[in-house]
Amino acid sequence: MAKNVAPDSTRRSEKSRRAIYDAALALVGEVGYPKTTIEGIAARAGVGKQTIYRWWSSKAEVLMEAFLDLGEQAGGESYAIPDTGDLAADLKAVLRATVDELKDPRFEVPSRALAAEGVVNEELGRKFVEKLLEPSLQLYVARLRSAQQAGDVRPEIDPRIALELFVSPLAQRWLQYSGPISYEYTDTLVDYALYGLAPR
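Kindly supply the structure of this chain on its own, in the form predicted on its own.
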């Protein structure tokens, strides 16, 4: 006699959540953030609107979690800054990986949408910085502190300010489409930041 097996609600919920993530990322890529709606995400994912509202309060929150999940699926920890003893080479390597990510449509479209929405949505902006930007920036802080201990960076330098010398120009150029982003560009940022502009 066959046994009746109760449906696994955990598996069903995870399947729905994954479908919602995929739908949110796909829609933002196809129609842009302003035209993406909870209704559209629900229809694309094959779930009811209330399923989404049970877990998230807005499309911004859905997209934020979907984007964080995308980074985890891609193995976000692989972008941890190496410490080979050569600070310039290590910074250039991680910035080149950043260039690759920023040029990947899977990452570029949702991250650009979140960055833009974060400017006008204060709460989302805080979450964007807290969950997406700050963890990455802390990797730079840790690497620069390691370089200070090795005597490669002056001890009085504030790593949190110093990292902006190469991270901020890249972000600005990418957000404003003010010029191409490339390995050559980020390598130059590192050289200018570490060695300055004055004649040696």
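Taking the form predicted on its own as the starting point, write out the structure of the form predicted in complex with another copy of the chain.
Below you will find a single chain and nothing else.
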């Protein structure tokens, strides 16, 4: 019997962890970041708050890991951007997947709550960028560097700035409701960014 103790405990931990993530994402989407508390997350997840404090030091930490977990479940762009040798096609494919993700309510509602708080709470905003946004932007940096080696992007271009030409317009339309979001739109962004607005 003793040999079953560790696996049982691991399974129980995994189940609690997932319940805590689900509770944290649901709660922040419903009441916003300022009113989300460790106590509220614990109550909703059906665990004691000490269970949460054993694993995380703050509600910000719980939420960041809940979002990381949500991204991993969704799969998609989590680990790399495809490199088929056709830069435009690869970027369009990833941005189309992002369009789908941004419109998925499971992602959208809690993401908006966290993003809104980040606008007025610089410390949280910077933590959100460091843990969630920047790692995904670095995938574009890697793909653009590969394109530079293949001669598809000019060598003097800074990839960290270049990616913003197609990522940031989508982000702004989503964050600010400043325009419709579609595959056609993100495809156009990629074409404009790669080939420029000026006559060639």
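None of these values were measured; they are calculated from a predicted model. Only the largest set of C-alpha atoms that superpose within 1.5 Å between the two forms is called the rigid core. Residue numbers count along the first chain shown, from 1.
Is it true that residue 144 shifts between these two forms by 2 Å or more at the Cα, once the core is aligned?
No, the C-alpha moves less than 2 Å.
Does the distance between the two CA positions of residue 59 reach 2 Å or more between these two forms, the core being superposed?
Residue 59: C-alpha displaced by 2 Å or more between these two forms.
Would you say residue 181 moves its Cα by 2 Å or more between these two forms, aligning on the core?
Shift at residue 181: below 2 Å after core fit.
Fitting the two forms on their rigid core, what distance in Å separates the Cα positions of residue 48 between these two forms?
Residue shift at the C-alpha: 4.5 Å.
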